[in-house]
Amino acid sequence: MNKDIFVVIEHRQERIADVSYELLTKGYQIAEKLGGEVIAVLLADDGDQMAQSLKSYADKVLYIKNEIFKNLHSEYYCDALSSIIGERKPALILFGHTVDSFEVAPALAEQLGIPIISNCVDFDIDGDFVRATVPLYGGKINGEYSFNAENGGIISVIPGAFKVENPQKSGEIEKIEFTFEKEYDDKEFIEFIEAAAGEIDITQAEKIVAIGRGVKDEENIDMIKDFADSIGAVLACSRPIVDAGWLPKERQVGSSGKTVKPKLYIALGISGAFQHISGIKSDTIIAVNKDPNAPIFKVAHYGIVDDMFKVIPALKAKIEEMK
């Protein structure tokens, strides 16, 4: 193994995901310790511009070019990555813990026969010993996992775990025209389909009242909707509410839903999974939750530890009184 850190760049429709920049930044801390370099690994078809924008973040941009990389296909991704990794033997390979890495990273680990820890919020390396922190049980417990990186290893990190800093490098771009030995016709990308617009755009709302699984029953939603209406707020929700078919997809806040930026966000019966809170950009977040240890209280500005069905009627009455 050499001492370099590979960051596998995630991009879609010619845009690089923020998590890739976060990993490049973290990569420097690790590479410094090891005395190695940070290498941005870009698998793309039309990637010249993306390679340019990565230059200042990495010691080197390894741009692996092939038409096939236009859209994600895990087998081709794995073949190209394992061939490069086999040649250059980086100490660690970093991915964002994203939907596309679910498809690729575990397959790559198997193909190379190396360990992987996914869903991390932090990690460190000490010699060959890699240690990573993983939020378990919706973030109520932390798990410490480790592996021996003697033959390399993969870490996939939750988006938003690290801050981006531009190290002002001027990494050279090494472009490789990649050719494949094997063809995979048992899986094929067809098309992208944008999420339907729906009748309401929660991203424009100034006030949001959001419900989670704590609402328990579809019938309880009316009462919350009344409260939302009474303060001029839009009703939104966490994913399980959409999964249950109680509210339409367009009202879902979070990584697989919408990112909202209201002045006021009231979270009712929402535990605060990172996929949910990554969709909230608000200066005033209020959480009502029965569980004092719910992770939502770590991002909320004000919290009430109580039953939402007791608090909301009281709050509605209070606000009406004040009008």
Ligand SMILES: Cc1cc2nc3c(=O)[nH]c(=O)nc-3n(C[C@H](O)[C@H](O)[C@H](O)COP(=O)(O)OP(=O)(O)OC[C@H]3O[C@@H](n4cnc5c(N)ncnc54)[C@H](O)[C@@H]3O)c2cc1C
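Numbering follows the first chain given and starts at 1. Every value quoted in this text rests on a predicted model; they were computed, and no experiment measured them. Definition used throughout: the rigid core is the maximal C-alpha set that superposes within 1.5 Å between two forms. What changes on going to the form predicted alone:
- Remark: with the core as the superposition reference, the CA shift of Ala244 between the two forms reaches 2 Å or more.
- Core-superposed comparison between the two forms: CA of Val19 displaced by less than 2 Å.
- Core-superposed comparison between the two forms: the Cα of Ala294 travels 2 Å or more.
Please give the other form, namely the form predicted alone, since only the form predicted in complex with the named molecule has been shown so far.
What comes next is one chain alone, with no partners or other molecules.
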């Protein structure tokens, strides 16, 4: 079995997606167990700069160049990857579980005749077997799946599942001018429409203060926002706050919102339903809730069982005193 890990790099408008760096980080953990290397597979038209930025994250950057790769085209992607992977036979091929890979990853698995596990939140390797965790029924339970990686296999991982660490490699770049034996005319890229920029991107915040039903009334949000500002945190929320129209969708954390990775996450009046918890990947979680049996306390590193409207003023005063 080839022991290398291939990470298929996702990019748009010449910007590499965060999930690709997350997968390169996880790839190193697996490669160390196997004794293989991490290969960043970049399909691009003008990708020299992106390839350079990947060098410190990979043992090798495999830059597959063709003008068709300026924009995503699943059939061309699949053909190129099938050709390269068929020759080099890595132990694992990693994709982000995103809209870009929804077509490519399953089609590639079928074309190569190898197994695939999609929508993973974690995976590891034990001997020749890859074992992956997949949330089911909206995250109510986790399923455990495995396959023998002797002949290779594909894993697609939900963005935000892993933290990024730069191993400071000095990977070489192997550039391949790729040509196709056939053309596809059933699809045509029309244009890329950038999503409207929100007020703030909570996925990039290092500190987050999040509110749930316990805030009780929209008028109380200003007090929480004032507290968040005082500690340099971003204000976020659970779904009920968005449904009530008190905060915009861009502030929502959870399975139907965004996955966040702050160093500090303070959950105020949030019960901790699985839909919300699935979106939190934080170093430190502090929960404040009047209900001692609230599920949020099962994942919190620190918990306060009390009324948030008593806790926040006291906490803010103490912080000001320390300053």
